[in-house]
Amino acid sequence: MSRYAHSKKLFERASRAVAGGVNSQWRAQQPPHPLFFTRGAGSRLWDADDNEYVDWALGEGTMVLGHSPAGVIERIIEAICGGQLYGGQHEAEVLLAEKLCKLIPCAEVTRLALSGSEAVHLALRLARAAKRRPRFIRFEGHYHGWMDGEAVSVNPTPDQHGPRENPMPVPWSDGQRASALAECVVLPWNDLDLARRTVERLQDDIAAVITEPVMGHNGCVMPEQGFLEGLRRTCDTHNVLLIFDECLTGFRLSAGGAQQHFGVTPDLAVFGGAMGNGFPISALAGRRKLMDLVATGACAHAGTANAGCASVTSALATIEKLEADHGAVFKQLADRAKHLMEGLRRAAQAARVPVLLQGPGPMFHLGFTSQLRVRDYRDTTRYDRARYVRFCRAMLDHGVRLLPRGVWFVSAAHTEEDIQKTVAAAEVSLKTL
């Protein structure tokens, strides 16, 4: 009997009532088809087989401290004996948004939302609203949300592309309203001379660049020296505002963000995943002079389940222990993500398997490629992605769950046990492609 079976069963049964039996698309790619799981502790997660897994694919990233951590979960409990959703304020919401202007440097005001399409939404319309502009640059490759605006050129093929100067904005969903193309300029990124040409040029059109600061989605791929802090003096100096997506880079990389880590602060940035240790939450932060045509509504935003009890008492309770020990978590998290590439490197080399790994640590990717650096997505286009899927279901086999996108998340809970076994299933893994 296959190792699935239950799983399978379940798959099958959830696809007669549940559109292609997942409820996110990214839930679809995962060989050998999409497995049901009924708990996860620390970094482990066991499935409707009770096979077990070393999970390093993390709720999409969001459980930055693993699952069900104790401390947080007791706090959630406690929250929600107390009431879910008020539909009005309470103290908790307060106390995070302190929290969240404490830590972030762009954070003078913020608001909160439920997820991150939702607060990529808000900060694009509230640019639009700013600078009475229609429109904003964006970078191939980038995630920035499923929703109509925001869902351009994430993953275009090769023949989609266009020139390289002047790329096709690439609808991701059939369906897209037509105008949403028309929204957004689209660059290849790390690209700064271009991407200052273009701002130049059409600097009267243009709100806002958005970006991820690692490029995460794809590749995780490192902004290259001086690109992030030549758009934010690009924005500068043609009157733009730069946004940050720091949906995976945010309480991963530093208490403060990839803005706090780089070094470069934008005029928004939303954040969301880890903030609560995946409860449902989001946020958008940035400049009170910009904030106030959110607070006066005249950039609206609304939401019925937006600072509901659990969600806030995750995130004020998932930051409170990242900051314990003056962040001593963020040390930790990029000395377990150095080994476990150091050993993934190793495993390769052994097989005689070409891969490259890149990215921050907390986060990184691994791919099959001779190339010796990716710096935008068409690179990431030359991957060998057939023999990632295979390698993926290889660990499964092995009892390591991963992404079939390549990108790898390390939470606090993961341990020096779990990147031996890791390690040792590549090992095995890689061989057998």
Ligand SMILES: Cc1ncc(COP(=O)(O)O)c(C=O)c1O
The other form holds:
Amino acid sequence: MSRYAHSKKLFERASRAVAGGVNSQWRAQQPPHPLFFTRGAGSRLWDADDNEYVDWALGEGTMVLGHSPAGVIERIIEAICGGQLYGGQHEAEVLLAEKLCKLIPCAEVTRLALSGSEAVHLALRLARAAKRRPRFIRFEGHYHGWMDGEAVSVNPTPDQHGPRENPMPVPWSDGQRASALAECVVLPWNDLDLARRTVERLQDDIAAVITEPVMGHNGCVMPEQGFLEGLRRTCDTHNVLLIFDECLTGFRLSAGGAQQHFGVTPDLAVFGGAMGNGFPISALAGRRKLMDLVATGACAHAGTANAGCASVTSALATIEKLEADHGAVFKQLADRAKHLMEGLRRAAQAARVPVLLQGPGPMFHLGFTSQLRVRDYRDTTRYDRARYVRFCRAMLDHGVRLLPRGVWFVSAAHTEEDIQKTVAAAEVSLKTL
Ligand SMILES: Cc1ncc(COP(=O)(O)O)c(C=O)c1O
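Coords for the form predicted in complex with this ligand, given the form predicted alone:
Zooming out: every chain and molecule, the one shown earlier first.
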């Protein structure tokens, strides 16, 4: 019997009642087929066949404390025993907002939503409302959620790219509004000179530049020296807003996000993912003068389930743990990631497989390539992705769960033992490719 027989059966059953058998498009890509899980604790997950995994996927990076963290779960249970959603205000949401304002450099005022996609959507609506200009600049290969206006040029194929200096806006989905494409100006990342020239040329049309501060979704590419600072200066010069999408970097690189880590403060920033350690919550944070448009309702924002008791309590408890001991956990994440990356590099050298490992640490990317440097999305398309998918499958067979797109997330629950087990699995898996 296959090691994944129960999962396979459940997936077949799911495929009859759930479109594609999954409830998020990203989950469809897991080889040999999407797995079904029954339990998560710390760094480990168990599937429906009772296979145990060291989990480096972490709910697409959200589980920064690991699965079912002690001290968080109890607080959530206590909170929801007293009510789940009031459709009115409660003190915990104020405590959370005050905490976000204390920790995040750009946060003078915040608004909560449920998902990163929603909060990005609000950020761009607010930018258009504030500047009264229709368009925004985004970067090829960055992911800002699945909605029409933002899901453009997420992972275009080389035949769709268009010229490097003026990439084609490529829709992510059939049915996307054509007007959404016209609102986006797409640029390659890490090219400050081109960004500067484009903002200058289109300044009367452009409300904002939105960027992931680390190109996390594709390749975990770091910003080049001076790139984020240069974007900041360019936006200031041309009266354009700078938005950081910190759904991956927030509460992962530092308690104040990438903006604190790199020392560059945007006008608006979006947080999600790790903020709620697995519960649906996101936040838009920004300068008071801008957020006043949300405060007055001139820039409308709503959501029936916003600031639910479970999500807010999870975020509060998670952030308190991350803040403890002056944020010691962020050093632990970086140190563990460093050991893991070193171990994987050694394993690849021993197997004579050319790899590139890069990223800020608490999240990083492993890809099969001989390139020494990957700077933007087009470089990432030269990774041997089919080989990586085979690697993921082999690692799964050895009890290690990875994301097929190559990004690894480290949690506070990962141990040196997890690293050793993973490196040992990689040593064997790499040789089978
Ligand atoms: C950088 C970034 N922005 C936005 C999103 C969308 O967030 P959500 O999936 O919560 O809608 C994601 C999700 O992975 C993301 O990584």
